[in-house]
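Single chain ahead, by itself, as structure tokens, in the form predicted on its own.
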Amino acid sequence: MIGRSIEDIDVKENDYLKNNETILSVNNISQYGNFKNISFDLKKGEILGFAGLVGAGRTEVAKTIFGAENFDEGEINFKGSVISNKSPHEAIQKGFAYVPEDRKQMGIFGSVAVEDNITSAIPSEISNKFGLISKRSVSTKSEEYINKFNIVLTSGRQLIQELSGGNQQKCIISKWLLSNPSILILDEPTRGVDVGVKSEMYEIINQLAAMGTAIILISSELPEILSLAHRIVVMREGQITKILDNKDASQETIMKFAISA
């Protein structure tokens, strides 16, 4: 359908990576019972993959960085300052965005129109001076991304729950891109979508990195991780067992560190 195997897609380098600018440093954070001593750096324009078996703690780490869960020890440094995101709202204000693994439960408002979903993370930008939502702003801002990502729908007022899984996922990513994030966390972003949409998603992710967005990519699909991530963090039972450069990584190498310390 896309003319070549997804496994043959090469990792894209970009100009931001050449500057080697660290935007996020996670230092020995622990959440009792879920993960321990997690440390890594994330650079501007980098796609940092997180691999591991189910239950390795990848999603819990992501939620903690985004402020959806607390951590008990350690430190998070963002753009040179120590931070503690106490809630997703606080994280969003700082420039974090999170596309969750559970699309239907956490990613969308199912019985709400597509354009209202897409603009739901930027209330101040779609409101007038009296605090009332401007329908024109909602339509204008959502239409840009509906066109950019080729979202298939009947109109912007169609309920998002009526769209296919792939088009719902595009809407979720559109929502967060409207917030202009510095860091985008993608948790299983292509789960449940067909191969054509998956290819489109890969293009979007690479384009975002090329624009300087720092991306944390959690995926259970090793070909996906190897096709997109510049570096790969491997986790096992709540701990990091290895951080690999893409050129040194293979499915066999990743699995070796995912099943043994």
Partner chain sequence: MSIFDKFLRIRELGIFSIIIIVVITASIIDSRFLTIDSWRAVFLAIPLILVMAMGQMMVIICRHVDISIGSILAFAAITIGFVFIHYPNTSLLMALFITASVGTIMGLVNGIIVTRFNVHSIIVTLGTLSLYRGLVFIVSGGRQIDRNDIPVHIISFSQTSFLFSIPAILILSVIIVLITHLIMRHSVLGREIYATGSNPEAAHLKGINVTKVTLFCFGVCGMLAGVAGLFYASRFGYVNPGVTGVGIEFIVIAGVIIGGTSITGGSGSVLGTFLGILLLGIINVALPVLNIPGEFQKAIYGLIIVLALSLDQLIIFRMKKLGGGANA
The other form holds:
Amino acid sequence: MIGRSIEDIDVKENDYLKNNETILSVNNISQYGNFKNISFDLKKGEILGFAGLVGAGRTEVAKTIFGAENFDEGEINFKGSVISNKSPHEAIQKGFAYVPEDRKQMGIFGSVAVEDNITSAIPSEISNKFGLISKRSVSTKSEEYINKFNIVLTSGRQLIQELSGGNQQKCIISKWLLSNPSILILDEPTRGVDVGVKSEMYEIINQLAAMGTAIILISSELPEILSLAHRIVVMREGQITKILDNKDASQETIMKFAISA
Amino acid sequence: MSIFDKFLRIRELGIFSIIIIVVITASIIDSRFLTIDSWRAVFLAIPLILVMAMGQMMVIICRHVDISIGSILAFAAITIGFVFIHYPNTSLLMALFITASVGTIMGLVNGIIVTRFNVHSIIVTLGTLSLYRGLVFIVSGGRQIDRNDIPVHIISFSQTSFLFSIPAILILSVIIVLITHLIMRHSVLGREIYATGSNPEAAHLKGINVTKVTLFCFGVCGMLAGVAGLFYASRFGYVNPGVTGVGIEFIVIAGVIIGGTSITGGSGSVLGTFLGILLLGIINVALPVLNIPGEFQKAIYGLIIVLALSLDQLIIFRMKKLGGGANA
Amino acid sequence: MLNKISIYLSENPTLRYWIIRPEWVAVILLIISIIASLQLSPFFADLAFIMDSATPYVEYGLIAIVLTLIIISGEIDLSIASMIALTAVIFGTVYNAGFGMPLSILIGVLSGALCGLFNGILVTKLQIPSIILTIGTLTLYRGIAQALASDFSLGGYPSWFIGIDYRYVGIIPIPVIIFTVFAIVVGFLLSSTIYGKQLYLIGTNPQTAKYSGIKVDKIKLLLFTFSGVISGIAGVLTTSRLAVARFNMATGAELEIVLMVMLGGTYIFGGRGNIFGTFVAFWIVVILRAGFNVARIKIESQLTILGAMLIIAIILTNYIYSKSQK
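What I would like now is the form predicted in complex with the partner chain, since the data block earlier showed the form predicted on its own; can you produce it?
First the chain shown before, then all remaining chains and molecules of the complex.
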């Protein structure tokens, strides 16, 4: 049966959502050859799911918002003003964070210690104004999340490549939470992660939304999107075909808009 | 693949046009440029470089670079020089065999280190460049091979001719070029070299023995550098351990790269490389005609390498921009 | 026994990380070369002799320190030796054209910066692999030097400028002091500051570094420029030592400079390595070269040994890293 089962219906509402405060507004952005006329709003505390087939252009949209790629047309509004992120560095300064799909290629520094991985996006918080690194803040800051997320390891100096996929992913999420993002983009966050860690991660995502973080969740697992996202953007061949409210969405309706009409 | 082929055709046409422009400019400035003598100078200068460029092209198509070829040339030349001292009757064929074997061994050593230890070939051959050069000194004891050490029939190899007054050395190098063309375009091995260069992992999955293909390219590159050593002894009539072949690798690499061989591997043609080397040869002869001092030659070659690299990269950017589709 | 040790080490990543490090190879090699050279000649017990032997290599050592940073960041610069020659020739030309000494030095060093910047722009903006690009600029810069200076030796400097290698503080020549101070400063920056840490991150995984907000291109651009600046300083130092500038100065020096970095245990693929290793390797090269000369091995034949050492150093370093960090 491709419908909704009971366990899917547990999307968490939160107080921020009621305020209806739009933080990011994407207007008609296009990137030649990859996607065109992408428009959507993102609210504080909202989890916005992105569904679609592989190759629909979801990752490109995410990378573009994060400043890793350029767009050719359209504009992006963030907290009421037009922005253009020319690099991830600029985006991170404004409060964007991106957990990439390709963990090994873009997410981790394989032969580097876990704590250095976790603190790699907050250079100014682990060093003084002369650039001197404080080893203590590296370990306290990383330990906070190692404990909070139950990351399984022997020590913070262990190399991240020796951890399991799920624990690596928790490290990457920790790294971004340390930067206090107002917008968190998750690109296939549970791919290659075992079931136990998966449900922990769902909990983390819901908690973050409840604290007011706006979340873009790209996922190819429809049950995952249905059980987390408040609204679902469906993409096909580089265009948005439908934006569904969770209550109107089912695997069937999503697939209907994801596959060519 | 087809888009790269197209690019290569345009590239070959481009170099051809530049050659025409250089020739016309030079002959307008000084009509002597069009005489047989200056063309003879061009065609006597290029066989040495051309032969080495064939091997280097194969290595670069296979995603590597061999910068030790100048030292291999010198080692083969010094070896054959000592053979001549002790056995002046050594035939041309025997001399070819000896220099080719010496070169092949040195090329294979490069290839084995590169494939076995997976280190970038430029670093490896930076090491063997010095190693082989040192061996030249050790073998020769620092002694130069003089003109009277080299038998007349070897000297005459580059001077006389048996066909329409075309020097034999040029005929032999044209044969080598044609064989290379046949291998690269019309043999399974050639196709495997291109496949290895454009994507080693995919080539491996297709059942191609990437290590063997790479070794073959390095072996041939060494072999041809060895043969060039004989050419050198024949054409210049001396071999000096400290001078012979020094810096020649950059001329060869310049020729191959402007000839359209992509440094990212998998693309390049014999015709392009030939035109590239021809252009360098013509520039070399045209410099004095254009009143440019000979000291500028190296700077011009360097500029050509950098320009060719930049141009290739710009074209690739452009093609990506135009041909990019939605993926992932 | 060996087996037990390896099992024990595999259970203790931190210990393993500290014990199996390639720079220990450099330290051991240094000790071996000191012992071997002492057998060769009692000169080597004389610190002053070793110090004097070191001065001609200081220029290479300075650049090796910078090249260590570049290789850690995952790039390479092979145009360094040509930049020494070009900056020296520009310095000599400008000085002989009547510019004063301070201005000539400044122009020499600035021209190095420009060369390095040019490398950096082509590497970061056009994404030409640095290993092949700097082979091109190696030819270009040396060619420009030749076009500028022809076969002339550019001399005629004031006597205070000539012979920096004969100025001492105690028994230590000034160039050696410059080198040591530079190594300590850069070593400290690399190991203890956020800039150093980001170099390792870039070299380990440039994509992740970009996605973590590290300004990869800007840092690489700075590194290449820095390499040009230090090559420029090395060019001026060399001119001071030789009293003339020529286009063929430091020919083939890329071998020794790369050798210093590789012997020091810096990983050719980036992300690992340190200044301490390069510093130790500098002294290995100095003692070896001095030893060769004492043993009357021809300079040209020494090339064989140095070339072989480069290859062995790389293979050994790769092997050690593959054992210590899977």
